[in-house]
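One chain comes next, on its own, written as structure tokens: the form predicted alone.
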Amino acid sequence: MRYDLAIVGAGILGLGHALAASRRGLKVVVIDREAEAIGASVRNFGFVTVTGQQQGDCYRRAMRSRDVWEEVAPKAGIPVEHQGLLVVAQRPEAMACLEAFVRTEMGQGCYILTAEQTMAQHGGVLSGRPIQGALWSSHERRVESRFAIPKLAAWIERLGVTFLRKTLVKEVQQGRVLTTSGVVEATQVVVCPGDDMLTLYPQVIARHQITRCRLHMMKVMPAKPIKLPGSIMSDQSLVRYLGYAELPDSEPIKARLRAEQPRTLAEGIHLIVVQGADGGLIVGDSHHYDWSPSPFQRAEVDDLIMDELHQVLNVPGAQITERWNGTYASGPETMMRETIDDQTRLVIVTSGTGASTSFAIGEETIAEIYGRA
């Protein structure tokens, strides 16, 4: 059988391309080496993050992808677990950075809460330690990745997209994809390899200086039920997320964190907390970069993350019920897209923003191949 488009990789980026192509009425096949998604797409927070993404293309893609998630989630039977983002400012320098952010074009749909307003509205879940205030964003959405990605793939398959699972792509030639299940004929091919940097086009990937990032992730059950208002971040996020970190007003909070929490910054830690339907909290994360990241998870890193959790949220007696390593391809840009030849493209999200930007990236690639709809 011949296809209009073959997509290599069934993570969120491959699914984003498949959805965009299927909406064009194209005959599409998605090929993946695994029986189901086990990589970055299901190991993350399921946090569709808009606020704090790098100004420009990344922010724009996140806004568009959020809209697509909102459209397709109910059709695919994917619950949106909660909406919105609360960034709690623990230090005056963090508050100043958030106030500067709200004044930018990226601050639309966001507003500042004073310390009194924050405690009045959200004091029931916060730790009670002194804070300076908070930023509230209405943009964010959260799905449970480990369930959402399989449901999304199943729904896209019902749209008419073919999936070839347990199938390794060995080589891509113009118009032909050589796999362990035979040859797939396709007029166009999009390769979305995630953090597999050797199987296909290793020289191209190497030019982009891509490595891997490993994250410490945990599921935490509170001793007493709490209800988060949305996703939660704190001061360290202003260093990690470029939408904040590239503002001149972020320099004072960066300096203070370097002085007060050097170990936390050295481990690439910033707090993200999201909540599932069972009341459990997905908590992370850290960032460690290496071509072959260690599979071993140091307890001291988890302890630092949990310390920050207790600094921000009122969860005494909370117990860790699961631990796992997240992973994603990481590079100096937020994503890369290379035209290999007139029938083949290589696309990788290189910033840990797959859930937040992949739908928009897929639309862009399909428009680049087939023209604007």
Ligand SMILES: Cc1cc2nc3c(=O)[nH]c(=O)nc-3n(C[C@H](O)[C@H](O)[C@H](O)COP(=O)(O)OP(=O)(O)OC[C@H]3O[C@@H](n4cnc5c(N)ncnc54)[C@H](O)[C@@H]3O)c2cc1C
Given for the second form:
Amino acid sequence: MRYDLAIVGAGILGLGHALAASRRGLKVVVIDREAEAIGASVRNFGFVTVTGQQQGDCYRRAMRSRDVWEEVAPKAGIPVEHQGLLVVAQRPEAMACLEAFVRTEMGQGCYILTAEQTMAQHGGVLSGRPIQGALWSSHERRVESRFAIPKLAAWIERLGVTFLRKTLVKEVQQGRVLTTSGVVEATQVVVCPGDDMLTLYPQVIARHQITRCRLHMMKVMPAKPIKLPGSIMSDQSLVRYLGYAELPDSEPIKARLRAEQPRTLAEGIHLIVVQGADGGLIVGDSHHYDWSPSPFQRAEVDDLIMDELHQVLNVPGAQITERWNGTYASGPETMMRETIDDQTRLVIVTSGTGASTSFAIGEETIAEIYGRA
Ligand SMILES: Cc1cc2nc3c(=O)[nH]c(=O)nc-3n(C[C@H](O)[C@H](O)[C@H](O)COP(=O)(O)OP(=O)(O)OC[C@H]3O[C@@H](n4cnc5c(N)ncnc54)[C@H](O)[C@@H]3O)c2cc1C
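I would like to compare: after the form predicted alone, may I see the structure of the form predicted in complex with the named molecule?
Now the complete complex, all chains and molecules, led by this one.
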């Protein structure tokens, strides 16, 4: 069997390419070494984030990908667990940064809530500790990745895409894909290997200065049921998310957090909380950069994340029911797309934004190969 396009990797980036290609009527095969997705794409928050993404391409890709999620989720039988984002400002410097953010072009679809408005609308879920106000964004969507990614793959398969699982791609030779299950012939090949930095094109990956980022994640069950209005973030996110952090107005909150929370910042911690259908909260995260990430998960990092959770949300007695970590490829750019030869491209999301941007990246690569639709 000869294919128009072979895609290496069945994470969200490979699936984003497969969807865009199948919509062009191409004969597509997706090849993955695992029996099912176990990488970053199922370990993340399933938080399709627009507000806070870096101004420019990343923000634009997030907006487009959000629209694709919105369109395909019902078709693929994927529930959208909640919509929108509440960034709770605990410090005046954070509030000033959020106010500056909504004045930028990225502020469309966002508005500021005063402390009183925030408490009136969302006080039931908040801890009751003093706040300065909040930003509400209507753009975000949240899917439960561990269920959403298999459902998305199954739906794409029903569209006519072939999946070869438990198959490692050892080498790509201009349209000949050498795998542990034999040779797959394809006119074009797109390699989406996630954070596998050695199997294919290690020199190219090294040239992009890519390493790994490891994150601590937890599932937390509140003792009393609560219903989040959307995804939740807090002051520390203004340091990590480039849409805020690149604004000059973020300098005062950065300086204050460096003084007040040096350990939290050193562990790369900021708070993201999203909710699933069973009421459980997915809570994270931390950021540790290492080519070979330590497999040992320090409890103090989880404790710092949980401290921030209790600062922001009213969840006394909440129990941690699951802990895991995940890794993603990390580099100086938010993503890389490299033409290896006229039949082969390597595409990697090199920041923690793949759940939010992969559909758009897939469309761009397919347009680059086959021309605009
Ligand atoms: C804990 C955590 C939280 C995150 N939170 C968010 C978030 O809130 N919002 C957001 O937008 N992003 C988030 N991200 C980032 C996002 O999950 C990643 O950017 C995205 O999943 C990367 O997708 P991928 O398909 O490139 O990689 P992966 O999901 O890792 O998939 C790569 C696939 O390629 C396969 N593969 C690799 N090499 C080969 C080979 N040679 N042969 C066969 N198969 C191969 C692997 O088996 C794997 O299945 C988070 C990531 C983590 C880890």
